[in-house]
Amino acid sequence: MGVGGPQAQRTLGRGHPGGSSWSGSRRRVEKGPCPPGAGSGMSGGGGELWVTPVSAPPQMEVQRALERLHMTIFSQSVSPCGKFLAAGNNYGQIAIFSLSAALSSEAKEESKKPVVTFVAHDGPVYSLVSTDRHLLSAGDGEVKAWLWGEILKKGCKEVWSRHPPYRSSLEVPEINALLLNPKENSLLLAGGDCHLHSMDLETGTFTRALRGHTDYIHCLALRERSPEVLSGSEDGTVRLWDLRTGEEVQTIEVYRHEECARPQNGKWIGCLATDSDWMVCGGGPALTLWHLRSATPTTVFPLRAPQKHVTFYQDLILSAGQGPCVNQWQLSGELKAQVPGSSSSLLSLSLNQQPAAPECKVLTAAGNSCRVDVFTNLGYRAFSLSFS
């Protein structure tokens, strides 16, 4: 298995400050107790009670900060009024930020960090999604649905938790990618157990299940114009499925074309975004835009490093991963830019596009560090929010 495989590249968790700091691929991490909290003491006198507060001892100082550094932010969620910001770190914490505080001409330090924090998952959050209402977030074998309206408040309870149908009540894989399929109001996710599971929001019922891939699926993208979606995997495949049948309509064995093939990195697919009938996917094989009708890559983007995350913009393409910046493509395979972040490596993107807060219109990155780092346009870096 060359870079990019399951046994080398998973960040390990809590209780693990020495972990690899880069993951090609996602699996299990190993769980540990959660981050500790802050303490408090009570104090009295003249017959009157208070509470004051007190520091940490100097060792949980030093473990918060061994936790912060060795910090990764698989995912990110906009919520549906555009002013929030949702992150999830491998310690299974969930952090909400707030956009509009953030940007404002006015905002000091303490607008970057968290408005709430709090523990969703035993294990990491490695996938995140919105609803109209819900933040949606992604655990080891579990999805955990919150209420929006409801998540500023300290205590919040998730709404719903539901498990998908695995084949042994031992088998718990990771669940690794979300995607909101609004037509059909379900929810597409994927993961280690090697399928796609399809499940009603309406009734929390899983309704299908779509066998073919034969490893680890990595990424979900959905082709809004049809009933379709695509899939990528550790097997080194892009699959096309019709959601009205739940048949495997056409495979794309990536590492295969010259072109695209780099077997020291492996034949892995580790993100993929599509566009009516065009496609950007890359992992192992280079990053590359193909045709879908006649399965031809039309454009091999000039990048050695494996990428983790990609999506359309406009007329161009952006993608992250192993390494610092946000590379800004042309469709013609041109190197626009390279922005420089805070993270030696990046897993998620996200472009805040909600209506409702033009003013927060930013794209944010982040990766394997305990910062969100925000781009008021794609030029540069404007700030970053930190879980810290």
Given for the second form:
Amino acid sequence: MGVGGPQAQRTLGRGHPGGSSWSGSRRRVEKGPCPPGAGSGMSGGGGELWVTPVSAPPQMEVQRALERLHMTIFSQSVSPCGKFLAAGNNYGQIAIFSLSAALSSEAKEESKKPVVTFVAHDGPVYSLVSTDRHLLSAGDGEVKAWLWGEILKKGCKEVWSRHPPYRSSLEVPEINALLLNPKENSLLLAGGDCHLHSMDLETGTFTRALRGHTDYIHCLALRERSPEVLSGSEDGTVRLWDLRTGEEVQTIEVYRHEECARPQNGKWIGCLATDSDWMVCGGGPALTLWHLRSATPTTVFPLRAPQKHVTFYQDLILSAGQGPCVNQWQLSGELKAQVPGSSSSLLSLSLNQQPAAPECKVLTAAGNSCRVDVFTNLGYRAFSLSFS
Amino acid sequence: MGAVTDDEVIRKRLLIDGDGAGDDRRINLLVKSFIKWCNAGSQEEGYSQYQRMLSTLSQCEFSMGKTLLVYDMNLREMENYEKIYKDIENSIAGAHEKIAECKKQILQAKRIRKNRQEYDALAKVIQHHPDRHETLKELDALGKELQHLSHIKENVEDKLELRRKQFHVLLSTIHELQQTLENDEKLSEVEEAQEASMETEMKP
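Moving on from the form predicted alone, please list the structure of the form predicted together with its partner chain.
Starting with the chain above, the whole complex follows.
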């Protein structure tokens, strides 16, 4: 990172509170100006660049430094053995970090860099999920699968790549969320075309499309006890779908409830998590805990910033979003702790609870920087892995 | 590096005491003085040398005894340390087990706390709604009031019907009377006209 430091200065463009779409339907992220194109694209983007002419650095290094500055890591996934972490960024690259090397007692600076980085998609990698043998990555319109056993070798090729049946072939909507359904061995995809597609992992065919949302879908969650899927979308509703019949069971319009609605932020649902009886959702409206059977909001968590990722962990609810901290909440609505990370806002959290590697049991958080923060203990940030 | 310093050390030691340190030197001196004593001349010198040799010998025996005692002591210390080491290992294993046990208890306690908090959250929502008994009582009261009011309404309507019917009877009787009066008037007019025409017929 010191390469770009003394030799190039940059004024950062304005941040985008609440997100805005750059092209078509995109996820809400805080992004600076678009990264400059290859080579001489320095006048592109919204900032200005001064290069002091003392010693002209090679173009590549400046380019790389700018890329690191504008990187956003959208998604993370842990390997089935628990020892590796895959992270996908907005340039379409996936980096594999070795958690066991970085957590061991002889960790050096190089252990905090990726073991291997490869370009997976042309566009950003919005979602990553792991089965017990494959890593599935989804970006602009396609899902690709990579073998975890092969991924550490150079020149890894995808095992298969599919795209769900879209109605119009003109626009290719992005896939924002992937969800594995282990009981039926199927993958659920949801994204810009407002439908949930279900793909059978053995045959690779798309079995069902669940229609009902009126705007693009941000997030998915699986309810274990009954085979239902929850999907949260830009149109402000959380819909429950029954997987056996393919019908919409319930619609919860979060923005209509006064306790949690925040019309100044919009009505979009950015994050969802469920515990079979309870559900947490947030985004434009405040982060709220819902009781699913009665569809009533029970606790509103008092945080102003919209949250982008939320998850249940033991007796806590962990959430992260705009703002550098990972927030830990108790179900009663009290804030138990706010632990700052190293990015200015966070987009994804990942808890490594794989039983095969209990020594790598960490929480990792990534957002709009090139760093992935590792929390060995929920109370403080241990160190950060860096994308390169 | 280690090899060099070893050489240095050996060289220094060889330079400093050629025959070995302390006890080795004493034994060598003893051998030399024994040979000297065997070759000694006078009785007195021989006797003093003999005394000196005895003292050296006793010194050697003394240091030998000391070394043996130290050796015993070291052995016993070793055993003691072994014992302490084993004790500490056992207590470490015990502590590990206790830690695992406590971790399980923590998980259990967290689950309980989560359940309690879920219960509290639901209870808060339920509290907002009024009590079922009260609502039932209110419903009962309202039902009774409704009945009472409809009863009154029925009564009032009955009264109204009755009055209407009576009025109707009254009005119809009045009309009949009117009709009868009109009929009578007409009859009387007709009779008068008839009488008038009969009189005009009889006059001429």
